[in-house]
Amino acid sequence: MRILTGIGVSPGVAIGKAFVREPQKFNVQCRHIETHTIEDEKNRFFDSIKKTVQDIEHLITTLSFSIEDQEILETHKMILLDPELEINVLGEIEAELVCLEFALYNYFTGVIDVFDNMENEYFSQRAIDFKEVAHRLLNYLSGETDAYIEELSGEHILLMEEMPPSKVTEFAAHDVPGICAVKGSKTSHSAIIARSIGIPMVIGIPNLLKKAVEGETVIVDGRNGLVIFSPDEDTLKKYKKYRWRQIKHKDDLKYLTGKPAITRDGVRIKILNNIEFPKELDLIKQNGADGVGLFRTEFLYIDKKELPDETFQYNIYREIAEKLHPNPLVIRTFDLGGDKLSGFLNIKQERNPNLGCRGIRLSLQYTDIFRIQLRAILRAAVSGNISVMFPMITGLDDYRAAMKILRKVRAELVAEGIECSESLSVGVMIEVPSAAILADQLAKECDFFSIGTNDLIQYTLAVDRDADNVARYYSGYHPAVLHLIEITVNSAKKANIPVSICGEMASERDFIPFLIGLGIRQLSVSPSMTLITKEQVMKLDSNALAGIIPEVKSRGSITEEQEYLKQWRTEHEY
């Protein structure tokens, strides 16, 4: 039995055969051709995207894939229909008398190069995106095809370098039961996926593909990121028990869809969910969700080729409030770095984006594009119930100049005798450990806290969350992290604001006991976990988890913290 350590980036237990891919790589010769074949050529570049796109689509449509598959699939038929690609292929084709194939890998392969270098989450996805589309392109004129999808069944976990997000779901239309991949973070494309999904998977372990042997059983246990190979028997006993239990587990849970989250006590927690595109709201009524606690709007400007307008947010902005009406939705301001907006502003690259001109940063240097924003979201509060919170801020300062704005482009609607809301609710994401120490001051002036844990433990920390050889310091158990919680918590208590939490502490279960302790009662969490999220906290007794608070603090290690809290869980058989 070997046993290999990753990240569980989607939890769960999968059992199997291994099914080893070994990672794709382009095999391109350089052949020249004759002036008078260039336009043959040409021919070949129309056809192969033609074909390509023909195929993306059919994916799209044939197979049940979620929202993000499809906005991955969309980007994808954006980068093969991008001007730049045809002029700079056809552009070489003519000047230097190479074949097609040659052309395009010298174009990818620059711009994955370019993209691979930069030590950015957002950057490293554009560089799989463009990876996949090479690989589909060059297949298609080469005759080839991923032939090994098809070999794919029920018994096999799928073994890879890294893995493509758009492959998630072909993988799992072909009862792929789990994933394993060398390269990856938890935030990336293919791991929200397969969380979305249900499908195990870890990711980040440097010798997988050197340790595996074709063949042989082998177990991914998603929530503790282990990989074992050739299991013991009572091992494999163990896990299958494990297995079992998952399956029946989901099933079970079907009868809480629409019942509210009440303690054994009787307090009512909210259980909401975050969300990246409209199309999640069927999602959220499937599970009886409390509304949305967490709207991201970036989806709007990411991969766009122009600036959405004030009429096109408003229209989406509405249409979700209405339809949760009369349950909340939190729109948080689009929380984007100067990276992802390149395309439209003249930003400077930056060093370490993650530290540079984000969030809240971004939309007081770029205001024209904030109060479209602002504008679209007050008119679209008359019509549900709706608040906004901002981003990255980081005391009083960010938050008066945010809200100076808002009260402007209000006046402005006013003015020009459009409807709009006279009573919105504003929060700050507390998710800056500034933001954390000042919450008393900032608790004074905004409406609602709403604790992005997700982002709080990496900067507090000095952790890059997506970075897999620094992944052993991301971990929300670190007292200060836990210190900076209970002080904004605090802060709201005495200020009596609502506090809820909206990163993946909120539904993971050796925290929640310790966030209901401290007082927390909104817990905002991806559509796919509402309801065992809500199984969880029926479990509790509230009365009995105050005690939780300084057993916690009395302890001064990561190790401690967490050993005790899953102690509490065992011995509560929570």
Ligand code: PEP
Contents of the next structure:
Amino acid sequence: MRILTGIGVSPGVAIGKAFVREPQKFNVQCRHIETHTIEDEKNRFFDSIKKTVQDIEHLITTLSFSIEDQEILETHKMILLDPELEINVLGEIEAELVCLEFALYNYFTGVIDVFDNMENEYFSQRAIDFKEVAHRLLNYLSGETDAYIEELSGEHILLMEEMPPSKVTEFAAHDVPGICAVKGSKTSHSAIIARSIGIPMVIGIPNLLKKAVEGETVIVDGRNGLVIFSPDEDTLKKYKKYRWRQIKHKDDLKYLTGKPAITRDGVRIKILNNIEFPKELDLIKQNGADGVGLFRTEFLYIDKKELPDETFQYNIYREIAEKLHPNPLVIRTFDLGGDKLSGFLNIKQERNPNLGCRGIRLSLQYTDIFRIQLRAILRAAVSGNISVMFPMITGLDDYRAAMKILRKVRAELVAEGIECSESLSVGVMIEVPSAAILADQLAKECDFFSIGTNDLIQYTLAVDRDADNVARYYSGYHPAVLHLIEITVNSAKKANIPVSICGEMASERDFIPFLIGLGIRQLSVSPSMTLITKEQVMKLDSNALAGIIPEVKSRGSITEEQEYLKQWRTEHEY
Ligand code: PEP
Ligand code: MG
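Having seen the form predicted alone, could you give me the form predicted together with phosphoenolpyruvate (PEP)?
The complete assembly is shown below, putting the previous chain first.
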């Protein structure tokens, strides 16, 4: 048995046979051509572009999951149809008398090298796009195809160097139960798509492909970030049991779709969803959530060739709101770090991007971009079920500065005679300790709170949420985190404003009794966690929860909190 540790980016357990997909190397020979065959090479160029574009268009119309997938494929199409590609490749064939494959190889490796050597995430994503396009083209020319995808089935765990976001849905369509990759991050598109669909995924394992043996049994533990090769009998039995329970559980939970989450003593808890892409709406419908508690709009900006304009955003917000109506749609203004927008803005690389110009700070610095988004939101919000919230608020100054812009934007729309919402409800994400500490003051001015525990843990404990070498310090059980949540909820109660949780904690079994016990009535979770969260809530009796809070407050360490919350679960058969 060999256990490799990585970062679990999509929870759940998958068991199957290792299907190792080595990174495709361009194996291109330089073949010299005669002058009289230049035209033939050119024709092969146009033919390969045409065929590859057709393949991509076919995928765009047949892939049904995500608009994001489709946009990635549209980007690939644009790369293929970019005049630069044609000029450079045909130019080299003619000038150097080399074959098409070699000219393509030179063009793509040149572009990929440039992007690969840039540190920021935006540009490294661009390199992935160019690599995918180069593979498609060269595969077509060499007669190789992505035929391996056809071989995939429900018994294969896919192990790759990096997971192209445009492929995750294809893998899901072949029932691939689990995915592992050498590279990636928790917030990479492929990780987000895997989470939404519910495929367990572990990334960040440097020697994954070297250590894997094709066809051997492998377990992916997406919750704990483990990949276990050739598990011993006990381990396999344990995980099989877990997996069986997981599958059975999923089936057993189907009856909850569309049912409201009500505790045993009749308290209604709203289970909302966190979404990143508009197409996730289908998943919301499938799982019967009560609306969207967090729309992470930054995904409308990331990896785009140009900034999304007002009409584009308005159409998306309006469409989602209409489909959800009368259920709510909470739009978070873009929570981008400078690195993610550096493709558009002249922003210096920051030493600590998480502590730098991100979230509302970036919006307040680049007000033109912020104003466009606010215009789109205010216009769409005439639907009546949209509200907006600001990320990374540290206190009243941030909130008031953002509100000043919002009011101004609304006044401009009114002056232009454009219909917009007069009564948009405006909330604050509580994800920085200072905002939690000052929640009393914020609650007097804003309309609702949404507690972002993912960042609240990161900033309270000074631990990078994505760094595996300090992962053991990142814990929601830390008494300081629980204390800040309590302060926030109490401030909201005092001011009589709603408060929800939209971080991962909202769907974690240990924490739900504590959160409901505090008085939380809205949990916003990933679509794939909707039914399981409903089930947890429905097992609870809110009267039995009152005792949890003083107990939690009396404990001073992570271990003690964890032990207590787990023990509570066991005692209450929860
Ligand atoms: C959070 O920080 O808890 C949150 C929900 O926002 P994100 O994960 O997008 O930072
Ligand atoms: Mg956050």
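Here the structure is a predicted model, which means the values were calculated and not measured. Throughout, rigid core stands for the largest set of C-alpha atoms superposing within 1.5 Å between the two forms. Numbering follows the first chain given and starts at 1.
Superposition on the rigid core between the two forms places the CA atom of Leu81 2 Å or more away from its counterpart. Shown in the overlay between the two forms, fitted on the rigid core, is a CA shift at Gly204 of 2 Å or greater. Relative to the superposed core, Glu132 undergoes a C-alpha shift of no less than 2 Å between the two forms.
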